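Starting off, we have a lone chain in the form predicted alone, written out as structure tokens.
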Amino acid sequence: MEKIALSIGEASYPEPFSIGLEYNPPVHVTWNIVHIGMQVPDSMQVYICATNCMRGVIMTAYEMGAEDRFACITLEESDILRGDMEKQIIDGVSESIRRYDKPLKAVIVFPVCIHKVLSTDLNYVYKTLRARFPDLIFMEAYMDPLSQKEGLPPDQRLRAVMYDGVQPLKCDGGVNLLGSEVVHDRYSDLCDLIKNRPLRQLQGMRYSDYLQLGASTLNICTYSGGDYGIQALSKRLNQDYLYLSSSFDYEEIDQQRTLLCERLGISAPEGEKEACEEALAALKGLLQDIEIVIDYVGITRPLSLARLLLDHGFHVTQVYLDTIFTEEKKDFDYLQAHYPHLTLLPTIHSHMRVYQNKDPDVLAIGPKAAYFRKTPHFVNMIENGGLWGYKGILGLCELMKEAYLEEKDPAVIVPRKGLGCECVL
């Protein structure tokens, strides 16, 4: 078999592996595009693809109990060679906006990898529809996964288009704080240092709020897979932008608070460093030399987090990724130079599948990890779990501690589709 596991020392920027036929592992947590569209205020869904493609949508929206906000156009092989794919969505999504009965305002509209085959005149499309309800905004998604390896990602897209509905308000000084799934609250440096302003973000929004989007002078994204969405945004209303990657390192995150608070017109307050040395010592006298795994979808800056515990004692061994984010580069190279021994593992090759050990003495850091490992001890989280700076490292020691003295069963957690998402399941 391939050698899987790598040490850092002998691993290569950005890609340390060699991906061809991928494993698919079943973990589930992350946010898909259904539910990531669903987050937008009034908004129905339509989506126009045959009926295997249709499956995981479907299922999504009825786990969230979002089927009513979700429509969808099936095509067969006769619709696809009668030469009038572009009427077949004109017509297919009028009815469905027909149809709803509920108070609507957007439509996002998810194509499929077939209509980029047939040239499907999208354009003609979407003017068409707009001039037929003038009142509605139609956002742009798609649902190709062609795209997952060249060109922008599903995902990404639909963070770009879903505030299309968005437009420049009279200025209030508030900070939108957007591009990611989770919240920011009381684990993050940034609820503390915007406290005199609007701060503004998606979840749980009414229309009305998100409208007010738009009165906002900054927009700042704290995760790599809503920056291009959220310059976007930027860019089209003018909006200020920053983008404060969820680092552990002492000094990024100084440096960090220091851009926001300058963007602020405030000085910048002493971050907790002293609060966090004594909460990570406190963590090691408890963990002692357990085994730590960490992987990149909880933790969003894996190397800057593996170098951040090595540096404080901790017995980390693997870190779970795919490729080097070029924001890990500083963190890459000194973890080579410093613990060339630290083990990297992919998760979605496809030797994987049977790459997998039980290992009850393991404390896993994101639910790949504990996947991998079988360990009930785990972090269940995903994109950094809003966690952010200083308070973001204490509160991570919390979470620490939690998932070494709490055990549950990944087996029957990291399946779930949406962590934090709402799920009638």
The other form holds:
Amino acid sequence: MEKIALSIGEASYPEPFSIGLEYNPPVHVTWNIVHIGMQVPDSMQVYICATNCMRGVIMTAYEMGAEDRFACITLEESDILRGDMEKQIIDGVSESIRRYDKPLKAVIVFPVCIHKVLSTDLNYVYKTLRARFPDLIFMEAYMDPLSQKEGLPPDQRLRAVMYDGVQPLKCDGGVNLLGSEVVHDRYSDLCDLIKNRPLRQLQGMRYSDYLQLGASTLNICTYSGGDYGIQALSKRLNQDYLYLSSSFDYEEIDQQRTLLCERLGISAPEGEKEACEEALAALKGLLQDIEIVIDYVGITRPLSLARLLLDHGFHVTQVYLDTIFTEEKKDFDYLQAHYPHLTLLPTIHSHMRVYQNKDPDVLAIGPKAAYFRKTPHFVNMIENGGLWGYKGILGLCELMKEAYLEEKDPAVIVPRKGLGCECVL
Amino acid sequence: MNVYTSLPVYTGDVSGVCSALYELGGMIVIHDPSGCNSTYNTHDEIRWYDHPSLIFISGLKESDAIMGNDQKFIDDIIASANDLQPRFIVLVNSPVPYINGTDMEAICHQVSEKTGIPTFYVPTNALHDYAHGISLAFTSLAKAFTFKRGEKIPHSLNILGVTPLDYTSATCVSSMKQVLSAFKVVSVWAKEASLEELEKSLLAQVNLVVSSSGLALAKYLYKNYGMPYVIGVPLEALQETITTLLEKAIATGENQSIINSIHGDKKVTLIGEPILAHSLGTVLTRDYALDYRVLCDLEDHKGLLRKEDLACHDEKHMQAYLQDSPYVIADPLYRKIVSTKLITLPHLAMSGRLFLKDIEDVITMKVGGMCDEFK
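Could you drop in the structure for the form predicted together with the partner chain? We only have the form predicted alone so far.
Zooming out: every chain and molecule, the one shown earlier first.
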């Protein structure tokens, strides 16, 4: 059988694994396009696709209690062959809007791979819909996973169009922190550094708050999956933009803090490096040599975190990732040189279906690592969970301690969709 | 084209195939870029976390789809199959390779030749519902089989059309066997059954079709091997009725059905899988003098509906049909189109895991308890 676990010393950048057939582990805590789109206030989503594809998105809407903001247009063979797909979309979306009985400002339309293959004239579709419903904003999303390996994945495209309702407003000096599905608060340096300005995050917004995003001067994104969309927003609204990666390296954190403070026109305060060192030492004293495993779903910079923990004497053994992100290149090189035995494991490789390594004495950081190791000790988190900077390291120490001391059942928790989102299960 | 604003769609055909073949030791490969596997294992597959099954997607890329690069697909299947050594390989299609006309049969041939593992294609395209997918899976499997031949086992049967999508409770199969204890159950297509058991299906005397998903296979076995079938669910409350029908089918070689010719009535409408609906309705008629009618929004209902029943996908039409029915028995998600009394009967293929905790063993469920309202 093909060797599945690689030591980082023998891994190549950026694709350490040769992934053919893909397995989907039962870990669904990340947000999908339905969850992400629902953040646009007073909006509805309309999907036009095959039944089997529709099932996943409509059930997502039901599980988050948002089915009232969702419409399906299902396709049959005859619809594909008829040659009037544009008319079908226009008629279906129009009917969906007519049946909608809530305040409505925006319609997020999701054509799919079928429309791409059929060369459906979506420009005509949107032009017609906009003429028919001039008071509504039509957001041109796509559910076309066919292109995700060679183009823009559907979630990244959505993170670009979901701000189409925002227009430039009189500047109030505010800062938008966008592009991710987690909220930054007490575990993020960003909230401290921006405390004297309006800080706008998307979660739980009313439509008036959403429009107010146009009054900010600066957009910040901390998640690579949101970078394209927030850059596009910044360009359209002529707003300043910063990508501040969620690093766990003191030097990189300092550089990014300085960069932000320059844009904010303030002097950079001293970071809480000493507090971090104390917290890490205390945590190490508690965990001793317990095995620690990390995944890329929970931590956006898993190699950066592995580096921090290994440098502080923690027993990190495995990192679960399918690719190595560009922003992790330095960490990858460092780990190759200093910790060549650190193991890398994929999450979607077909062999992971039969990979079994059950061990309750492991501390997992991230839901996929928790699933693969079947451990009740895990930090359940996505997209770094709002951790950023020194406060992020302090927060992570607290979360790891909590995970070590308290057990939870991954079988109940990690199959749930959209961590942090409304869930009716 | 159909617009849904009040109801979800049923589980799709691709998921139906996976559900049908889940426990048989094969490797199922969905030729799809992404999503099919996630949708299936999140909402429609309750075994995924605890009971591994080799179900994968190909991870089809745009350039490969456009340029017709099937070689990567073939190589990837062979690589995984050589390592994981499944009992058989099944290829399942999705919209883009379906539209492109990818020659899945030829790919099966190549894979089988290179691996020595039986490989067959189940012709889905993701445009149909789960029952249609299960039907295709079972008939494709039957056609690919070399069935064991031999003397018929006296008083024996196969149960056709059992997956967790319709029979979710962990006790359903054992409950069916309990109700059918006068018979030897040779195989259950396909839950708590092995491939070896399924291969012995021809040794049984009769097939019992417990969902529309099993009907195509029953017809195939009738046409090709002369095995009669009975349509009906062996509910505890129907033990005698089902036993009589099975014995009659064995004795005469003629097909039998629980679906009677008694005119339906609008007082009670059952929505959902038609064979289960008719079986429950039969109990209502017999024990409570309540005639019933069936509203079916699954595709494969030919021969399973009477003239009073309705086959319909359009939720506005369904809503109008239900208006004059004082009682409706259906999945809780139908609440939005039911303006009269709804008696809930959660159905995994409709509401997924939303009401999983409330799903009972329908075989032993007290149908009368559901109908206290009518007394």
